[in-house]
Structure formats: structure tokens, C-alpha cells
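In the form predicted alone, a lone chain appears below as C-alpha cells.
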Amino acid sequence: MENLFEKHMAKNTVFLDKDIISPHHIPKNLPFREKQINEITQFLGPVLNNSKPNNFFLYGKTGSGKTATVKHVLEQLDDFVKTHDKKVCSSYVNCRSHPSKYKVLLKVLRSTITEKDFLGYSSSFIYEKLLEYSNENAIHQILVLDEIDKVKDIDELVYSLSRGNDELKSGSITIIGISNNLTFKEKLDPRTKSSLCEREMVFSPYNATELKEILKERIDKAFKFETVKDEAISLAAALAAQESGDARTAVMLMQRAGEIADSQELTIVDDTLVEKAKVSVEEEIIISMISTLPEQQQLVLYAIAQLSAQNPTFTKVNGEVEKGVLFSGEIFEAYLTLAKKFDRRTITSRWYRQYINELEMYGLILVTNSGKGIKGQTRLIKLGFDPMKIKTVLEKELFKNF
């Protein structure tokens, strides 16, 4: 009897190196991010002359290349440091996986002092150990805090790290914060903001033309020669551009289209397979998008999902019945209740309206102005997906730190 994996390995495939078309792959070349790469390099330049660089923050929507750009520059810096004997080290922390001051500091210390595990020690001990390491070795530490807005006690963390330099006689600590939340800094305590002395950079979403070029570069290495039609690349780029310019969405579409081709024993990936891939990965893309939303925006969306799950209806003054439609005001009230439950500071009505606009832009909700048949002027909001699925995803995000 033929081995299952012998049979599997004997199948034809359109892929040359499937990992390259994975959304987790970070390419060596980053098209359309040369300006950002040069700016970050300049920001970090002083560290090579034994000076502390300013803290800086990178903002931008999911899939706009923030993390890949920072990691690319830090790889270059690490290579330079090794060959030029500079006292610089860097640590990367995904704050989604390490969402508290203690977990962030522990992760940094573990990557800095590898010969000992500090699990179980207090937060203050770990913090002092981190400062001691910089001071005694004259080391300049660069800490990359990705999705920094996911840290629940962010004010304490940022204030401690930024003020830590005042205690150092040699060496330094520099923070590079990365966030999908453009308003993140505004919600920090004024004391924390004043201690940062930061620079800022905003990453714009990719457009369809840029996404097509990004895909072409990956496809040349990921797929076999001439297996992918140009119209397939154009469609994947256009669909991703509609989803707020997310490069990862474009990559996921091409990866899944290739997988469909293999499963159907096809040798060409065309636009019809990308259309099939869109249906296949749509839910995955939505889940990915929701999980990377800023926490306050997640609370607003959770309020919508929670109310939508109750199958709301209302009757217009002309007798017409609307199903699944919510009033903007009732959503805001539900959001305030949730924010109190999760012990989170509440946003103003102005920021609430902005979040609603962004959720509409992502295609997660439908928004219309109240018209004929409804008293007064308000916005009517309807969830674009199954409320129970949205709730399940958000509960995993919101409850894990509660």
C-alpha cells in the first residue's frame, strides 16, 4: 500500500517556495517603504556615536509594513554592530502576546540576559535588572514594542522606561512603539507623554498599484515560472486595496488561490481562482482584521455585535419594519457600559464617530443616515457579518486580559 505522504509528494504543485507567499514571511526587499527605512535609520543613527536616540512611534493600519520595516532596519543595525564592536542591542516584543508591563519587561530581560530565567521575580526587580545591565555594560538598548496599545498598564510601562534613562550613568533605553491606533498617544497620561520626547511616523495604506508590485516580487520567488496570470495578480491587489490597503490580505489571497489550484490539480492560477480564494479567506481576513483593531474600536464593534445578536427591529412612522438596524446613540450607550465593565477609559462622542467611520471603511458595518419615516436625524448602523462570530472573536481578545 502506497504511503500517504509518498502520494502527496508526487502531486504537481504551482508553488516553488510556499513560505514566501505566506503573510508571516518578511521579505528582504520592502518596495515603497524606502523613505520610512531611511527615516528610521536616521532616527537610530545617534546610537552608533554613543548617544541615546529619541523614542519614536510608528502608526498605520494593519498590513501597511510597519513591523517589517522596523525589523529590516534592526537587522541591518545588528549586522553593523557585530562588525564594528558597538555596544547596542535590540529586543522585539509583540505586546499582543505580552500585554502587561511585567510581561514586556520579562520578555526584554530574557532576550537580553539569556543565561538566567527571571520568571517569578517582581516587576520592580526585573526593571532594576534591566537598568543595571545597561549601566554596568554601557549598553544602548532599543526596545521595539509592537501593538503597544495592547498593553493594559501602558502608562506605567512607558513612563518607567522613558524615565529610566535619568537613572543611567552610561548606556540608554530607547522605545520604538508600533500601533494600528492613530489616536493611541492622545490617550496616554499627560505625565507619560511629557516623558517621551518622541518622533512620529505614519505609514499610509498601500494602493492597488503598489500591492500589485509587491505581489509580483513575491510571486516570482514563491510560484513556478509562468504559473500565475497577470489578471490574477491585478485582482488580488484590487481586492486588498478595497480592504484598506492591507498587503497581508493580498498575499493571503494569492496563497489560497495557489492552494486551490493544487487541490484541483491545475497548473495555472488565474483570476477565477482568486475569486474562489476571496470566498475562502474572507472570514479569516475579517477575523485577522478584528483582532488587530485598537481596543477601544474593538469595544465599539463588540457593542454593535452584542446588540445585533438580540435581533433588533424597529418600526418607522410609516409602519415599515427594519431588521438588524441599530441607532448610533444606543450603540454609544452600550459602548460606555462595556468600557466601564472592562475598566477602560471612555472615548468622546467625537472619537466614537471617527471609529464608526473607520469600521464602515473596513466593511465591517453598514452606515446610513436616517431619512424619511424616522423622527429626528441620526445614523443607522447594521453589522455586515454574523454577530455571534464577531462576538466570539472579540471575546477572545477582550476577555484574555480581563
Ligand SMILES: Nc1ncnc2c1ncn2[C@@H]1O[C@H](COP(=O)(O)OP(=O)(O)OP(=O)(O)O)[C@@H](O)[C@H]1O
Given for the second form:
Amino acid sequence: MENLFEKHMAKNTVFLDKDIISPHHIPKNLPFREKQINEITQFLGPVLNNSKPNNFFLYGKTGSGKTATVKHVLEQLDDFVKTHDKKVCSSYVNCRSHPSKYKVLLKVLRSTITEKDFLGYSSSFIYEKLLEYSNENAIHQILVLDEIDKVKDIDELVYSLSRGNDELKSGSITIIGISNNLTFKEKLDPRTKSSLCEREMVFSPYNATELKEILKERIDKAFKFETVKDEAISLAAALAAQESGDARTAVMLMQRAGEIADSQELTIVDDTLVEKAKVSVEEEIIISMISTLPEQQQLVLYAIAQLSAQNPTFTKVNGEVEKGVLFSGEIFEAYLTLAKKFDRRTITSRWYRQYINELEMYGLILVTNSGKGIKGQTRLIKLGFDPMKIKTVLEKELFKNF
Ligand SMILES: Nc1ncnc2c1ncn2[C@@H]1O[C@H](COP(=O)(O)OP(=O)(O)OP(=O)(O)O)[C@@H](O)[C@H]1O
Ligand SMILES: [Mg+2]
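How about the form predicted together with this ligand, since we already have the form predicted alone?
Next comes the full complex, and the chain you just saw is listed first.
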């Protein structure tokens, strides 16, 4: 019998180096981010002259290249430090996987002092050890806290680190915070805000032309010569530009289109394959986005999905009937009932409005104002995706412990 892997390896593929079109890959060249790269380099520059850089906060929509850009500059810094014997040390933490002060500090310490794992030590021990490391060796530490909005006790984390920094006799600690949550900054304690956001940088979304250029560069290296049609690249770029200018979506669309080509034993990737890729990529992105929302926000979204599934209709002033449009107030009521049913604490209406704003920003819902006449001024809310699909994803997330 023929070996399974012989058969697998003999299969034709459109890819030359598939990793390059994976969203986890960080390309050496980042088109349209030269300005940001230069600016971050300027910000961090003082550390090489033995002085502490300002803390800074970097934000922008998902897929706008924040992580890729910062990692790129950090890599360059590390290379320079190694060859020029500078007392600088950098750590990168993705706070999604380390979502508390304790976990962040533990991760930083373990990547700084690699000989020990520090498991089981108290939070204060870890914190002191981190300061001691800078103080005794006169080391400047750069801590990149990516997806910083995921840290539960963010105010305490930033406060401790800045206070710690002030106490250091030599060396320093600089925080670079990154977030795609555009309203996160407003939720911070004013003291945290002023210490984290000494400087700020915004990453704007890419437009379709930029996305096409970015894709072309990666496709040239990832796919075999002339296997990808120009129309396929244009479509992927246009779709991703619509989806908030997200380079991750663009890259994922091309990766998936290539995989579909391979599975159907096709030798050319054209726009019909990108269309097919769109359905599965969209689903994957929604699932990953929903699974990182805080539980209370998941409950709000669940209330919206549940009400939308019941398919209420709404008659506009001009007599037009629209499906799936909900009143903000009825969602809040449904949310309260759900929270009670599942024995969860409930959020105030102020927080509820904040959560609705964020869900809109993530593109999960559409919000419009009713205009005068309907129950006074109220907000009308519509789910951006199929309610049954959203419900299924949320049920898995919310009720896994029931
Ligand atoms: N200028 C660029 N050139 C090439 N690839 C890019 C560029 N910008 C982003 N990408 C690619 O797009 C994907 C997403 O980028 P990145 O992870 O940096 O986004 P992000 O802004 O950190 O998003 P999120 O807020 O979701 O974390 C990655 O695969 C990255 O390599
Ligand atoms: Mg990122």
C-alpha cells in the first residue's frame, strides 16, 4: 500500500512557502508603516544613551500592523543591543494570554531571568525581583504589553510599574501599551492614563490600494510564480478594506484561497476562490473576536442574538418595515433577565452603553439613532451577522460551565 505521506507529498500545490502568507508571519518589510517605525525608533532612542524613554500607548483597529511593527522595531533594538553591549533588555507580553498584573509580571520576569521559573512565588516577590534586576545591573527594561486592555487589574499594574520606576536608583522600566480597543483609554484611571499615555501613536486602517500592495509583496514569496491572478488579489484587498482595513483578513483570505485551490487540485487562484475563502475566514474572525469579549459583553451580545432570532420587525416613520432592528432598551431588559437567569452580576446602564459602543466598533452590530418620534430619541440596534450562528458561538463560550 502506498504510504499516506508519499501520496500527500506528491500532491500539487500552489504554495512556494505557505508560512509567508500565514497571519502569524512577520515580514521583514512592512510597507506603509515606515513613519510609525521611525517614530517608535525615535521614542526608544534615548535608552541607548542611558536615559529612560517615555512610556507610550499605541492604538488602532485590528489588523493595522501594530504588533508586526512593534515586534520589528524590538528585534532591531535587540540586535543593536547585542552588538553594542548596551544595558537594555526588552520583553514582549501578549496580555490576552497573561490577563492579570501577576501573570504579566511573572511572564516578564521569566523571560528576563531565564534560569528560574518563579512559579508559586508571590506577586510582591516577583515585582521586587524585577525592580532589583534593573537596579543592581543598571538595566533599562522595555516592556511591550500587547492587547493591554485584556489585563483585569490594569490600573494596579501600570501604577506599580511607574512607582517602581520612580524608586529605581539606576536602570529604568518603560511601558509600551498596545490596544485595538479605541475606547479603552477612556476607561482608565486618570493617573494610569497620564502615566501610560505620555506619548501616543495611532495606526490608521489600510485602504484597498495599500492592502493590495501588502498582499502582492507577500504573495510573490508565498505562492509559485503566476499562480495567483491579479483579480484575486484585488478582491481580497477590497473585501479586507471594507472590513475596517484589516491586513490580517487580507492575508487570511489569500491563505485560505490557496488552500481551497490545493484541496480542489486547481493550479490557479482566482477571484472565485477568494469569494469561497471569504465565508470561512469571516466565521473564524467572528469566533475569535467573540471569544475574547468580557463575559458581560458576551451576555449583551447574546441578548441581541436571541431577540434578533425571534425576528422582530420594526416599522419606520415612513412606513417601511425593517427586520431584526431592536430598541436599545429592550436589549438591556433582555440582558438583565439573562444575567439573572445565569446568576451573574449585572452591569449598570452606563456600562451597557459603553459595551454597545464597543460591539459597534468591532463591527458585530450596527447602531443608528431613531430620530425624533419613536419613544423619544432611542438607539436602534441591528446584529451584523446571522443570529443563529452568533448564538451557537456564544452558547459554547458562556455556558461551558453549566
Ligand atoms: N504593512 C504590512 N505589511 C505586511 N504585512 C502586514 C502589514 N501590516 C500588517 N501586516 C500583516 O497583517 C497581519 C496583522 O497584523 P498585526 O498582527 O500587526 O495587526 P494588529 O494591528 O496587531 O492587530 P490586532 O489589533 O488584531 O492585534 C499580520 O499577518 C501582519 O504580518
Ligand atoms: Mg496585535
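Numbering follows the first chain given and starts at 1. Note that the rigid core is defined as the largest set of C-alphas that superpose within 1.5 Å between two forms. Computed from a predicted model, the values in this text were never measured in an experiment.
- For the rigid parts turning against each other between the two forms, mark which of V281, R344, Y121, F80 is sitting at the hinge. It is V281 that lies at the hinge between the two forms.
- Could you tell me the angle, in degrees, through which the smaller rigid part rotates relative to the larger one between the two forms? Value: 33 degrees, smaller part relative to larger.
- In Å, how far apart are the CA positions of R350 between the two forms with the rigid core superposed? Here R350 registers a C-alpha shift of 8.8 Å.
- Query: Can you give the C-alpha shift of E330 between the two forms in Å, rounded to one decimal, after superposing the rigid core?
  - Reply: A shift of 3.1 Å.
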